[in-house]
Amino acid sequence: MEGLNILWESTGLANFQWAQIVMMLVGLGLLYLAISKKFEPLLLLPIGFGAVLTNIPVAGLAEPGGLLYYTYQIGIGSGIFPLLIFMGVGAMTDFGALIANPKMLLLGAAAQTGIFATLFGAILLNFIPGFDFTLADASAIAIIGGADGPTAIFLASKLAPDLLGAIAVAAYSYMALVPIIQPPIMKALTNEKERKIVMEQLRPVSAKEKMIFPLMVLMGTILFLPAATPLVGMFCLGNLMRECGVVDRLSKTAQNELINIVTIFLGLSVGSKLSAEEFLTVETLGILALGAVAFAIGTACGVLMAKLMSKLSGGKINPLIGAAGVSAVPMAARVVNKVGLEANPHNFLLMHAMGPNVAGVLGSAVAAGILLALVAPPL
């Protein structure tokens, strides 16, 4: 009889708590969104599966000695996984549209307004009972507004590791919901005439320009914002490998095998932070709400800046491309193109939108560097 009791106590049925069941359902919900709805499946699938694994009672996968524990400590605790992801994204990014029209940097910068607006919003939440966000917490939450998953994970791992799960889920959820969230904001802030504006074809960009650009960005970051160098530096390395033409094997590895392997373990590591005791809090609801506000503000500011640039240029810029200033590459640019085609079937904005889109990637990395420098200055 005693043996049966010991056997029973070692089963999941005897050790399940309601909170663990809730979080496993959350994990299954993420799997549903990834598989059925195809919302950011490359990351939501491993994150969802990691959430299920970490909430299995007795297994201890996220505790010292468990697989998820070491995956998190090695990859995210050290900050390595987000940096490797950034290198892969750099290897997949074509800066040609931004080099051909450097003014698009302004749209990438304007879309980061949501980050700093949310920083103050997170601090103001402390006036509501149940919330207790430090400046470091608020900074990590604010970066969700950049719609850049690796940057959000990198900053959260440095400033607020206890909030990493909620921040990562919010960041990737809103990235996945770009086609749903952005169009109503874009249409509300523009009229039909503006959405029909056809932009001039971009000039050709030489291979030499594309090689020089990442080196210029890196040098500028080193000189003016060293705190952002880890993210920007890896991004520029990946892009230089792509454009220099002499390391095709390395470039293809960064674009495919390496980024795919890292993505699997990054997702599992993030999922390991979705344990019941860390996720089921009132602060998590606040993070999810602030993330939505941040993303909406970033989109709106990008569109409004593009409207201003359109007026100053005499109507040569379609304001829709401002929405691509958030760094959800390339989904935000595709959404801009789709909304533009709805207004004018001959209006192809994809290449024009890629300019502010890649500028947004750099903008979110720079914003993360600013927050990191302010909140956790070097010793």
Second form
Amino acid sequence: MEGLNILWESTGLANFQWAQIVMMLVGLGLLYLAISKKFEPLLLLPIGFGAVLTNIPVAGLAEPGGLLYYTYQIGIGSGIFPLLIFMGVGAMTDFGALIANPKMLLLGAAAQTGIFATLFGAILLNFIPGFDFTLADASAIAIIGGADGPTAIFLASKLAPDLLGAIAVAAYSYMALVPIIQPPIMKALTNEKERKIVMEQLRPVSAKEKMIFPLMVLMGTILFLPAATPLVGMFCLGNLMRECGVVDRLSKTAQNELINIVTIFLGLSVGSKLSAEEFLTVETLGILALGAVAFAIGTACGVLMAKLMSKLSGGKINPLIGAAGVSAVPMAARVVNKVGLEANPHNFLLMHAMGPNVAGVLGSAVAAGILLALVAPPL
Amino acid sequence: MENNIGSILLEAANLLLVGMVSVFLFLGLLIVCINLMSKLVGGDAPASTSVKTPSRTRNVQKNVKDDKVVAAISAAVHQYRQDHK
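Could you please show the structure of the form predicted together with the partner chain, as a counterpart to the form predicted on its own just displayed?
Starting with the chain above, the whole complex follows.
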């Protein structure tokens, strides 16, 4: 009889706490979104599964000695996984559209307003009882507005590790929701005539220019913003491997095998942060709300900046492309293309939107660097 | 507490200003650099069209050679088909 009792004590049934069940349901919800709705499945699937594994009673997968504990410490606690992903993204990014039309960098900069405005908003939330965000917390939350998963995880792991789960989930969910969040904002801020503007074809860019570009960006970062060099440096390494043409094997590995392997472990490690005591708080709700606001402000500022540039250039720029200034490559550019086609079925804006889109990646990495340089991490 | 939030708010507003200015400055600097680089190196793109002019004669020669090769191959094919009827 006693043996049976001991056996019962070691089952999941006897040890479940209600919070763990709720978190498992959250994990299953993420799995549902990934599989049925195809929301960023590459990340939400491992994150969702990681959340389920973490909340298994007795097994302690996310406690010292458990698999997820180590993958988190090695990969995210150290900041290595997001950087490896960034190298892969660099190897996948073609800067041709941006080099052909460098003014697009201004759109990538304007869309970062979302990040800094949200930082302000996060501190404002402190007036509501139940919220207690420090400046470091607020910065980590605000970077969701950059719509760049790896950057958000990198910054959160440095500035607010305890909020990492909620921030990562918010960042990736909103990236998946780009096609739903952006179009209404884009349409509200532009008129039919502006959406119909057809843009000039971009000039061809030489291989030499594409090769020098990553080195130039790296030099600029080294000189003016060393805090951003982990992100920008890995990004430029990937991009140089892509463009130099002599290490195709490395470039292919960075953008396929390596990024896939890292994505699996990154997802699982982020999932391990979805434990009941860290996720089931009012602050998580605040983070989700702030993330949406950050995203909306970023989109709006990008479009407004593009509108201004359109006016100054005498109507040569379609203001829609400003929305691609939030990174979310290439989803944001595709959304721009789609909204443009709705206004004028012969107007393909995809290539023009890729410029601000890749500028947005650089912009959010730079913004992350600035936040890292100015905001002290918690002790 | 209220006072404390006030001071953090001020700091956040400061960050908003400094952050946006530096993002714009940095990316603006990059625009200048890209334009400079395009002037220095990017001359390639229009240059490639001007290179085409002298190479045209070579292309003509190549075409003549191609024609001969095509003629030889079609003759061989014809022969082969004749033999294997």
